[in-house]
Amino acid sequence: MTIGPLSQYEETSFWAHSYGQYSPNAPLAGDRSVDVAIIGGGFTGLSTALEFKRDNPGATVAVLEAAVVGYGASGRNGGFNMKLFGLEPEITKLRWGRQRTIDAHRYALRAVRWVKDLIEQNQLDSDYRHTGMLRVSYSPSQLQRLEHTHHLMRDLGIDGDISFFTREQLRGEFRTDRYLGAIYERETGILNPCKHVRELKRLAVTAGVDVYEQSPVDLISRPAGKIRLQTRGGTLTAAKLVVATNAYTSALQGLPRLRSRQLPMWTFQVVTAPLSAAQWESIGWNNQQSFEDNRQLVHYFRPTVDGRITMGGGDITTPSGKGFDHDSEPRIWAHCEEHLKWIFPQLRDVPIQYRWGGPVSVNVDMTPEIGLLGDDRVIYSTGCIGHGVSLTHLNGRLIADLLGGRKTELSDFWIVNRKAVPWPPEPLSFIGRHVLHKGLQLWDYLEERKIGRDQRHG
């Protein structure tokens, strides 16, 4: 697995830069045998390691991270501890039916609470704030869809923490005319993802987990009933393996059946300079909620603890070919800045100080997946499609149950060993991604075309 220069990542990502000096653990050296090996030092891998080690204090558990903890999506994301499972509940209901949509929402709500409790009970330095989240609309068509979503959630009985905000209510909190309506979800929060994933590493190491950084796995094989992971510095032999590489899964050598389960797609973010007290006063936003909008290619934005605004989304890239050197996209960075200042013209002179991007794991039916590969010795998790901060933590608890052979409410959750649709081989896969991408762009254009030219963004 090939990764980009660490110095470039640390310089361009606000989260990594604000973390400051970081000393990674030593790489794997020599040959070792363990009970459980985990590939991927992100939220899924570290949560799994922590939970399994707490269940089995005498077991040996090792995590192999190709770069440094926080290098992948777990350290680069927007930091939303949110309840969105896959895409909108309408799509989940259409694909999976009423009861599974209800079950998915309950799982996602439990995941949000799991993260909040983990931080509070262990006093993690994650900059966590449980401020709630708004999903806003800009056009009458978006507002109509948002109202339909709210009605569906009420019909399903999953609206316990949800309120609908009118335009007048929003004007009372935010000094902008762009918002026509919003769904407000109280049970959500925000955190600093890089600080949090490295706090999770600290918890795992304290529990007795061995974490090896800068240890990319070059080959996976299954000799004599065992699983062998070959790295540049040595080999790790295990009785069981968890593949927690998400967007990077297609780069693994030795598990060909996993390559078609998901594909990486890139999303991008920018962060402003710190706003002055007067600038914050000019835009309102006193309760510091996070936001997503109701577009197909969503924007997401939130405040930071040091008074900045981080803004991302608006478009994605779906590069053809192999490799992961696609973290730069000036067009989308410019779009993010323009969109933020379209919402809040008061910030037109506030500079952008950091710009970065990274891949998220996307599967064909836009639904998270946990599965066994051949038998119960190899477990994988993919497909959080950019909404994985909360899900990955509870997925770790679920995978720990599977590793221990425990039949629990979590291990019976319907995403386990579900019949997922694989991505087709190239070039059909690229054509399909391209058509989907253009379709989403067209949908957003049609819904927003009646916004006046002087008002339209991007």
Ligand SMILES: Cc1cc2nc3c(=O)[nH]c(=O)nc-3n(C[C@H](O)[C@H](O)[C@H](O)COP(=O)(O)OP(=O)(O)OC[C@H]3O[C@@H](n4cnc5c(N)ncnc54)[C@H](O)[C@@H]3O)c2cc1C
Given for the second form:
Amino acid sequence: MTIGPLSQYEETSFWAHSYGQYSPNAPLAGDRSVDVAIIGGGFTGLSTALEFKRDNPGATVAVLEAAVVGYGASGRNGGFNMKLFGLEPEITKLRWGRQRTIDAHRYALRAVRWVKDLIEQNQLDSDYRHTGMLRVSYSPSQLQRLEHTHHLMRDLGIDGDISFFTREQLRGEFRTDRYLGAIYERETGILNPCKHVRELKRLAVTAGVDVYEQSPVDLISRPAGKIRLQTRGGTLTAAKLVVATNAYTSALQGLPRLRSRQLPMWTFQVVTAPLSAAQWESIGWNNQQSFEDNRQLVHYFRPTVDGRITMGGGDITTPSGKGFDHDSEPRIWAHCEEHLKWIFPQLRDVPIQYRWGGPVSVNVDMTPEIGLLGDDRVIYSTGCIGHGVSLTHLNGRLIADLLGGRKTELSDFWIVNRKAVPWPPEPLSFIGRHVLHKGLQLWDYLEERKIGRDQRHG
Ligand SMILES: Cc1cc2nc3c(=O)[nH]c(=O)nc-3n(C[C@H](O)[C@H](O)[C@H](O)COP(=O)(O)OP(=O)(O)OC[C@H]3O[C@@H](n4cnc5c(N)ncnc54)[C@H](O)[C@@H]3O)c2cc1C
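The form predicted on its own done, now the form predicted together with the ligand:
Shown next: the complete complex, the earlier chain at its head.
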């Protein structure tokens, strides 16, 4: 697997940098056999390992991580523990129908509570705050869509924690004129993803899971009913395998059917210097909620525990080259900074201190998928796009049920072994991604062209 340099990740990502000194576990050395092997030390891999080991204390479980735990999206995301499943409820309903949209919402709500409970019950040092989230609109057409979303959620009966905020209510909370209206979702929290994923590793290791870091799996083979994972330092033979490599899945060698299930796309984030008390006072935001906007290429914003604002999004990249060394995008970082200061001109002198990016896993239909490759001995999970913090944790519980052959409400969830459309081969796939990307940019431009935003924001 080709990844960007570890030192770049540790220096550029605010979360990784502020974590400080981290001592990875030793790589796999020599040959070992286990009951369950998991490739990928992110939320999916570690949650699966933890849950399966707790169910089966006598079983041997090993996680192989190419770099360090949290190197992937899990250690460098926005930290929104949120309920969004796929893109929008409208799109989920259009594609999957009414009942599946309701089921997906229930799953996502359970996932958010699962993460909150996990942190509270195990006293994880994840800087967790359950402060809720606003989805804001800047333009009348965005507001109209937001109202439509709200009506749909009411109609589906999935609006239990939702309330609508008017422009006047928002003005009481935030010192900006940019917000025309918002949906407030009470059941959302924020965490520090790097601290959290490493706390998850601690829990898994304490439960008896073996976590090997700096152990990229170079080849997967299936000799005589077994699964063999080859790394530089040794070989792991397992009865069952969980592929928890998310956006990196297409690069795995030895499971050709997984190559086209999903593709990586990159999203980028920045963080300000800590704001002074006067600067916080100047923008309001006393309740420290997170917020997103109601664009197609969404921006997301949240405060950190040390008084900064971190934000990201606004655009994505869909690189055509192979490899994963695409974590840097000055154009989008500049866009993020401009956008933050467009909302809060009071912060015009606040510098940006860290800039980074990372890949998310995107299925053709933007819907998460948990699949079995042939039989129940190889299970994979992909497609949480930029909304996987909560889902990946509950997916871990679900995969543990599948591994244990347990039929449960989770194992019956409709994303399991669903009929997913693969990405077409190149260059069709590149053209498809390009057209989709340009379409989303155009949509945002058309909805925002009259609100004083220039082309640079499109
Ligand atoms: C910048 C950014 C912001 C985001 N913000 C949010 C947010 O605020 N809220 C939200 O819900 N979601 C967000 N997401 C998405 C979310 O982070 C992901 O959906 C989730 O973390 C995926 O977890 P995972 O464990 O499945 O994958 P990952 O965390 O990507 O883990 C996969 C791991 O597999 C390892 N690996 C890959 N190949 C191999 C190999 N051959 N051998 C061994 N190991 C291998 C990688 O090194 C990696 O550590 C964001 C993503 C990004 C990039």
